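This document opens with one chain alone, in structure tokens, the form predicted on its own.
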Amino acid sequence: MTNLNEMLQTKYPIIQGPIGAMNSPELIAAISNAGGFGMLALGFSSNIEEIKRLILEVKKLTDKPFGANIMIINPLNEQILPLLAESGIKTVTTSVGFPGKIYPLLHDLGMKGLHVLLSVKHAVSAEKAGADGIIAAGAEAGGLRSTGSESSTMVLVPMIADSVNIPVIAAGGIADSRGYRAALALGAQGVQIGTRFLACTESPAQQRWKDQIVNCEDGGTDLLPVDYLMMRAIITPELRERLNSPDFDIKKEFKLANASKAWESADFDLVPAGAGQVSALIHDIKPVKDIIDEMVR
């Protein structure tokens, strides 16, 4: 089996969970400089010139490897992938779609791909379709989720590790050394971290978003319908009051198209602050290097 660290060419098998409103070259470079794998979030990208700018900005700040996430449903992937390859990016993550549609092109460009998924069935299918690794996102992870029943990271990761012969990366519920070591014990070769990197010094997230993560208590997140998907978000007292109002129609109020605007401005009336259950374990804002150093100690 391929070694994940060799694929990523990093010191540690720690991948940044890409978030569309968080394309900060400073954060991406900080993660790579600290030994992890910073990630551009290009899932919804439609501006090739902006992608070029982001790549150049990251390269000004680090000479370490970094990657990018693409959504398979993005019609611009046939332009985005060659650009990434020409820029020296060797590994990407793919999500939202069947990997067989994009992996032939990805491999022809000399790149590797890690496919993000939520079930054993899709992991087996992704391996057959050519995925070079699997990112297994447990039900406790933040952000967009499916509308079906899902397994927790503790259950999903070993099931997938037992079912495929490619590297497995654990995502969901990991914020410190305990979660990192647990993921490796479950059969993962590495981890993908989202919420913990949202709440770091270099994160461009609005302070209000960071504060909601730090102040989140046990049971403080929930799955909310957003268009045709579910999204795990922080349920503040104010949001709970809105949800309990008989006049509030959640399916009309929260739209995925408004997510970037909401998160960039901290206008969480548009779309709530996305975050994982692990928010309840995060009690401070500190530099990326300190987070990664503690995780691998």
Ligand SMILES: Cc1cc2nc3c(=O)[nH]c(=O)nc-3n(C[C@H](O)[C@H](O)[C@H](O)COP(=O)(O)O)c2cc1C
The other form holds:
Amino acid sequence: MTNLNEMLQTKYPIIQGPIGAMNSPELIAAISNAGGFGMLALGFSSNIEEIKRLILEVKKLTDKPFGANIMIINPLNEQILPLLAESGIKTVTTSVGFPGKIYPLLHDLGMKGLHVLLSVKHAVSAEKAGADGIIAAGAEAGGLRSTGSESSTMVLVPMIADSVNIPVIAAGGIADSRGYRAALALGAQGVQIGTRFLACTESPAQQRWKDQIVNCEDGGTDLLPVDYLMMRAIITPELRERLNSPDFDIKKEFKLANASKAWESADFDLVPAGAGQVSALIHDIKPVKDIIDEMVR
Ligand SMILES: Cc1cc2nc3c(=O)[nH]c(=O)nc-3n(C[C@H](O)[C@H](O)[C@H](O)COP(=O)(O)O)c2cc1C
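The form predicted together with the ligand is what I need now, so please give it after the form predicted on its own.
Expanding to the full complex; the earlier chain stays at the top.
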């Protein structure tokens, strides 16, 4: 089986999880410089010039490899992927959509792709469709989910590792060396980290978002409907009060189209602060290098 570190050309098999449209060259470069795999979040990108600018900014800050996440449903992918390949990006992650559509193009461009998914069934079909690896995101992860019942990382990762012959990367619930080692013990070759890198010194997230993660306690996140999907978010006492109000129609309230605006401005009335269950294990904001050094020690 392919070795994930060889594919990523990194010191450690630690991948930055994309967070909506939040891109910070400083954070991406800090992760790559610390031995992980920094990632551009291009899922919602609609501006090729902006992508070129971001790539140049990251390259000014690191000479280490980094990658990019694309959403398969983005109509601009046929322009984005050649640009990434020309820029020297060798591995991308793909989410939201059927991989069969995009993997032939990605391979023609000489790139590898890791497909993000939430179930064994989708892992088996992603391998058949040409995915070079699977990012298995357990139900405790931050970010968007389906509306169905889903397995947690502890259950999903070994099931997928037993079902495919390509590298598996565990996502969801990993913030420190215990989670990292557990993921490897479950059969993953690496990890994808979202919430812990959202709450680090170099993260571009507003302080209010970082504070909500640090203050989150056991049971402090929940899945909320956002349009036709579910999203794991932090439930503050104020949000809990709103949710419990008889006038509050949750199905109409939170819109995916408002997520970027809400998260850039920390206006969590618009869309709540997305974060994983692992927030309850995060007690401080510290530099990426300290997080990764502790994780792999
Ligand atoms: C607020 C938020 C937004 C996210 N947005 C995306 C996204 O746009 N695309 C994607 O593939 N994953 C997205 N994710 C998932 C992360 O990339 C990562 O897989 C996940 O956070 C891992 O679980 P953890 O939060 O427990 O570390 C998001 C996660 C969070 C917390």
